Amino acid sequence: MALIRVLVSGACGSMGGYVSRAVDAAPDMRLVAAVDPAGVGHSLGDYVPDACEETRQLTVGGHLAAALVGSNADVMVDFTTPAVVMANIEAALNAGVAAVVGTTGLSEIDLKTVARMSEAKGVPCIIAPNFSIGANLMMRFAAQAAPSFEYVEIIERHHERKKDAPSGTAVKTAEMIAAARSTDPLSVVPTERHNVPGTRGGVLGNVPIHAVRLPGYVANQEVIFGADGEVLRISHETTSRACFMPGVMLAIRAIRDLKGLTYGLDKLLQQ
């Protein structure tokens, strides 16, 4: 079987480095291109020194469209920023390259746009707010618990460099909780007086979401359900970005058998 040819967009970032190492170590994949404006002209080995010689010798490019065509990539993996991710997805789909996207901050309109582009081009795309297997199970368990509790709140904690808030994981969790309920419960405990505006968090689908940004965190989330006399906490803690790699590898291997847009790694876990 031919190796899966992978291009990593955002290769010089923290997640990009982990993806590059994982692809480099996978026996059924080959890293054929690395793109990141922060590292243009450098060898990828400056950022991923523990990869094989061929991977270390790759020159980091800054022009994604050219790299997609020149590398003859099968799959683009994108961990960049909300400011550029839509343009990157469009470039990949236009080049006929399947896209695996972990960049968060996409709106509902963005997702609908990607779905239309993916269908029109006949090129699949996977967008996952979280590639951790444990985090996706946490979301699934929260959706299972949702019909049994009237009140729920989400607390998500990430490192201080995260570009968006709330996290894509928190947004998807709130959406899954709302979809799992047959009725429209209150969910938001009323507060008579807000001494500091925003103290009760933002609300999505009647689910309050609180975002914490502090050094020391990677990506943690807690879903708290409350009822008379009891509290149920469903939590997931990330101690290393390595936990995202099994999900990324799963998506790279599965995407060629998919059509259109797949939103959420949970769709692959159900198969």
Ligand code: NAP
Given for the second form:
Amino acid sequence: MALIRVLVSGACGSMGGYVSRAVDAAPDMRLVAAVDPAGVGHSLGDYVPDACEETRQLTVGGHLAAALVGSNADVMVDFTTPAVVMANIEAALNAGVAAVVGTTGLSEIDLKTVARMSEAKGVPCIIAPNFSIGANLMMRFAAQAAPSFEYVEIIERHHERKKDAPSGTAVKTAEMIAAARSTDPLSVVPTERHNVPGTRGGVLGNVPIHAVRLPGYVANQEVIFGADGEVLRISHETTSRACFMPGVMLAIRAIRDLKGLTYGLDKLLQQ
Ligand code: NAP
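Form predicted on its own already given; the form predicted together with the ligand follows:
After this comes the whole thing, all chains and molecules, with the earlier chain placed first.
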């Protein structure tokens, strides 16, 4: 079997570094290009010194469209920023390169646009707000519990450098919970007086979401269901970004057999 040729977009970021290392270590993949304005002209080895010689010698590029064509990549993996991700997806699909996207902050309209572009170009795209297997199970269990409870709230906790709020995982969880309750919508406990505006969180699909940003956290989420006399708490804790790599690798391997846009890792996990 030919090696899967992977381009990493955002290669010099926290997630990009993990992805570069994981692709470098995968026997069925080859890291063929790294793009990131933060490291243009540097060797990728400055960011992933533990990679093999060939990967360390790659020069980080700043122009994605050129790198997509020049590297003859099969798959682009994107962990960048909400401001640039749509342009990056468009560039990959235009170049006929399948896109695995972990960058969060995409709106519902963005997802529809990507689905249309992916269909029109005949090039698959996977967008997953969370690539950790445990977090995806947490979301699945929350959707499973949703029909049995009328009230639920989400608390997500992330590191202080996170650019968007709430997290893509919290948004996806709220959507899954709301969908599971679509015939019998959830209720939100009313508050008579808001002494400090915003303290009851932002509400999506009748699910209040509270976003904590503090140094010390990587990415955590609790889904809390409440009913008379009981509380059910489904919680997931990320202690290292390494937890996202099995999901990213799964997506890189699976994408060639998919069509159009796949949103969420759940679709790739065994039911
Ligand atoms: P980060 O450390 O800030 O890395 C982002 C990198 O992308 C930075 O080096 C940034 O450079 C670079 N970049 C900016 N514009 C770019 C462009 N046009 N092309 C290529 N690279 C570009 O952030 P992170 O912690 O790695 O997170 C990245 C994204 O992944 C965020 O949206 C985060 O929420 C998401 N995330 C998703 C998952 C998941 O499982 N789906 C897990 C963790 C994080 P500059 O510093 O110069 O801007």
